[in-house]
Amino acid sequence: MCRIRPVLGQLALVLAVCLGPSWAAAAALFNAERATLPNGLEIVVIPNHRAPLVAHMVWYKVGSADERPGKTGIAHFLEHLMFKGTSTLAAGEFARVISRNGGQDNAFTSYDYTGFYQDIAADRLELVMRLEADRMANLKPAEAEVRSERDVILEERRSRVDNSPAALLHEEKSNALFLNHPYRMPVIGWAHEMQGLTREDALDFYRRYYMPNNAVLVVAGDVTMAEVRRLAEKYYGVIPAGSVPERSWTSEPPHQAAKRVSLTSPLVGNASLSRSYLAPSYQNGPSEHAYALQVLAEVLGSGPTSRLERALVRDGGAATRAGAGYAPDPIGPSTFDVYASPREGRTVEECEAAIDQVLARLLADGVEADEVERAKLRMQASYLYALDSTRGPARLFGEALVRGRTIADIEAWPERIAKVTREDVERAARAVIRLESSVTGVLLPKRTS
């Protein structure tokens, strides 16, 4: 405690200086500006003039949850193929041009979206906008490149999932937790379906979803909206809008029974236990609990003063690590997670019993007002730290806007967290921590002679 109080005191001072007397004053912390081109492309600019750098990101409103049955992995496969040539650019040339100009680039795919980014000097912004707009409209990967890249994603699955017991268990847990929602399918895809993905599959997906009116352009750094808009109109503005398929995801039915999955492997070094409870998000289920669940996760399992850490790890407890997590962002349902790894000589059963004891006490006795206030202060401070990078705010805004949230939602987050009460946290806990809507995963080492 004697170590924590000075830290919290410093954070309080920082917050007071930066945000003024109330969280309402934080409404323009990022000073983000928004515009929309006539072809439907949304533009968001987040000015930050501390260094002559920009982060340029294009987010498409399509992810693995939009894949057709039998075509798992196509969203991620297309993400790879976006680097494999256009009408005017050879395969691999996109990344080489960015590198020659001192920048770096990459891409990512999730259930809800696919994104591409470049970090580069501000005076190279026009270059990356020209290149990114080109592959939004003119992707033409050669058949040989497609076959080669399919081998790449299969190898990626082998290395990141098939040879990782933790990743395999995560797949099994997702498949057990989500009875009907497409989040039960892995983003990277099932190997036997990935093997059958073709160039035509990828281009069909590309033609259906990659268009300006299904994308969000986010530029953060040493730029102005006037400059970005001029360049966006020049390069993206000439691409015609298209007809975007309406999302029609299947939804979850009520859950009636707790599930349990266990995986034993010689690749496991240390045993672990994790449990995921089906939870609402900002946009799915009883969303009024979304802010309180973030505070609950902080109280339960974030840092050395959290309840799980104190009960399971401190003073030679049953575990070497323990915690909790919750992400409110998915378009579909989310999960509230708890986890622990047993100390040598202790078991996952002991960890599970200890977790259950912590949760039972919380549900019976509630939370304390001061631990809620400390949790909120730490969370609000982390919001300020996002200002320290160029890409961090771009990712924050892109991830939210591509999922249908607004700039006002992002700017209001500290104020909404500040309004969470002890009673809100207790109501959220009782709504979500229900064994019948959970899956428990156990990872165990397999001893070999």
Given for the second form:
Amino acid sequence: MCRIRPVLGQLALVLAVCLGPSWAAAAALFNAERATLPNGLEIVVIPNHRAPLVAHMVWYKVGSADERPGKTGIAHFLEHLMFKGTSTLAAGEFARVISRNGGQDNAFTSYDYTGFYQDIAADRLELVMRLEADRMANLKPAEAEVRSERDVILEERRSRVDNSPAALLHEEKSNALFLNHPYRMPVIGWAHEMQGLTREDALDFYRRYYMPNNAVLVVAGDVTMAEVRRLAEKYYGVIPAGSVPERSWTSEPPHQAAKRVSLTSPLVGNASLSRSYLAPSYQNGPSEHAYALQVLAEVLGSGPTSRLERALVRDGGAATRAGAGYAPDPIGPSTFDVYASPREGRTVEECEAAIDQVLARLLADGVEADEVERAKLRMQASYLYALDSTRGPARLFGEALVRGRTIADIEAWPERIAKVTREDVERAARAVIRLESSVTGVLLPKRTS
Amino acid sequence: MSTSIPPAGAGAGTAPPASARLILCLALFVAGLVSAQPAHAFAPIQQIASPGGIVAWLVEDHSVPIVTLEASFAGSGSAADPQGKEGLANLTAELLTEGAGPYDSASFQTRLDDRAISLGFSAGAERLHAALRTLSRDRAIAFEMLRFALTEPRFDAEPIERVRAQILAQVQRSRQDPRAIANRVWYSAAFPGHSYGRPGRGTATSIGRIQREDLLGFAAERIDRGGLIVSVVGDITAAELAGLLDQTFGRLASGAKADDPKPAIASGPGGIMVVPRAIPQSVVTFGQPGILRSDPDFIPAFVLNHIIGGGGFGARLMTEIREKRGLAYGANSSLVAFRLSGLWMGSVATQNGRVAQSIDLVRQIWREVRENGVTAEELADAKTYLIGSYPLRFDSSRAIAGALAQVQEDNLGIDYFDRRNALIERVSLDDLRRVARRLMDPEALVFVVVGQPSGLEPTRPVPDQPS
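Next up, the form predicted in complex with the partner chain. The previous block was the form predicted on its own.
Below: every chain and molecule of the assembly, starting with the one above.
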């Protein structure tokens, strides 16, 4: 169980969607409703009656960025241990009961949050709420289980990171970019620290952070708020509120020097280059640029007619792929990324020069009204696709609310994108595309004969 | 390859409904076994025949303004690639959206992108697949673009060379990817000389040989109406779809492809192959001969696989390898059903010093189940899960369209969604015992290990891989 999402929220891309000119009329596209229990548990319900299914999720406002020095990986380790038994449920029984009831479940950990979910027939909602509430209050993993699960997370790290030069480089890039913010540590943890994590470390973390007033409950699907609220009061409502430690993350000082990290390995198939510029998010830094940066990423590096695609990939360009990306959602700082991979016979240096040329032109000459308008319409049209599932919206709302954003923020997304002007995009580009607050990662193959 | 696009009113044409002849309209329900729910949780499937005789399965759903289509063409997958031109079907698939009819690559993709229309093709082993998704307001344009791609692909020089370079890069990357290496070696050892043993994407050499004439020939000869399968889900009526079917597919040749390769049985001695790579964790692909989808024992085998390694937590591989011993993050198995061959495949990844132990455990599980079968509790749990979770598979239009396509390809009948849970419910412990005896053979298991395993002796040489 337990997937990890070491990448800063991909959500923005997934979600950021919406409608066109008539967005305002469709503001309640998802019809999400919100409530709060007396013990502080926040509840979001997204009704969708297409099929008799529900997606049930509990999100905790704690992630790897909350770990203490020397204990990297504890947030993710605890996420695994949540499946290892409570005072009344044996290890592994949680997943087994869900499965016997035709449900699927899993969990995930990020810098900002930890989440648990079950997808199941709507008439099984009470069962999953009872089980999830139980482990919110009564976790009790046996020592032997904790030890073997620690081997599992180390294998997970080998699978995801140690066996992959690209993932190793990504870790080093994050560590180089963030001078002081906890995002510099990998979500899964450093192997040598993971090896030392104990049952007591996990339970200490659990007792500090897992409580109803530090969680968001999201239920999407064939349900109503009245029903969810009734069940939530019955199962979660009896868990007392606790005192939640304040999140006081260290923050970034001004950056003064461009950084560069590179990794050469026989395991690399294609050379590639990726540069991340320190960027604001909805909640960090000059957040007034957060919407314009999404449009900038679209104009610069998304789709067949984007600037990077035209300059680097098409018509005999230096690269086989090139693009840009930006996620506005982290609580802490975000990054604005550009990347390319050279064609056979071409080099990383040529790609980098071409990217620099595209960026220099953008900063000097700005963007065109037409490309901004087309990018916005494209983003808005894509938004509607988010309606086409039960799980997608549950994830969308959970990820936003656990970070302290609101239902209104999500519903207003299309409108806010629609308001972005050419000048906004240019201002955002000038604020963020600065080499001295960037890290460039280069991945190179080592060819053995 | 997919693109998307835009503008609210940009020529979002009119949907041209023609008169439609509804052959069948089946309302499907079935009592789910877990509770009284429909087995599949989506609206009735209609089988539609257009005036021109194109047949499609349709699930109408007007609750979201989206239309999703899946289509596929028989005899047009990578298994049909000519010897020496491996990768032809794949390259063709990638190029169909790179310019067609009056549109060159950039204008074709812009037209899609500006409307957030997603249109892409992919080559499976047996079939070429088309996937289309559009907001319903743009469906006339979306279907028109699909028609151009199918009937008038341009194969201009620039996209050919660009996409060829992109595929060569993918091939290069997969040559260093441990899991891809393990799979490639496994299949080449299991199917020497058969198309299933060749890399579907081709090799640097074979991709380099493909000429524009090959692409034109492939499109003209292989994309036809013989064996065409169409599945549509979403905001469109049967009458509207009927008209679009003729416009989109009506000009394709009726199609009667001759070649029908012989059944391919993965055979040869079981054993262990090792591909040395300097990585801390050994990646293992294993497998043995399996079962065809058309075999009467397929459903019992499917249930048995769920218990062995298809079910995640609770399945034997996960319990023995991960839960009890912490040897791996994941361990799983699955039935792979090609048209002419069935396989029972699995994978696990364990640090180099302990991978021999994981392999022993896989063999032990195989031996144990072959000799003693599984328990009544395991069977009961598998049934409640497989039946109860069936509706979860249909959580989006794409997922439903994919399921309709699969059932058509497997020739299971339009009522399959209603029958499926009863087929599972009927499986007995005796069925599982019989199927385990018939299929599971620990001596036939072939393991390919990529890494630096310690205490593990290879028993078979790794076959040469074409470059």
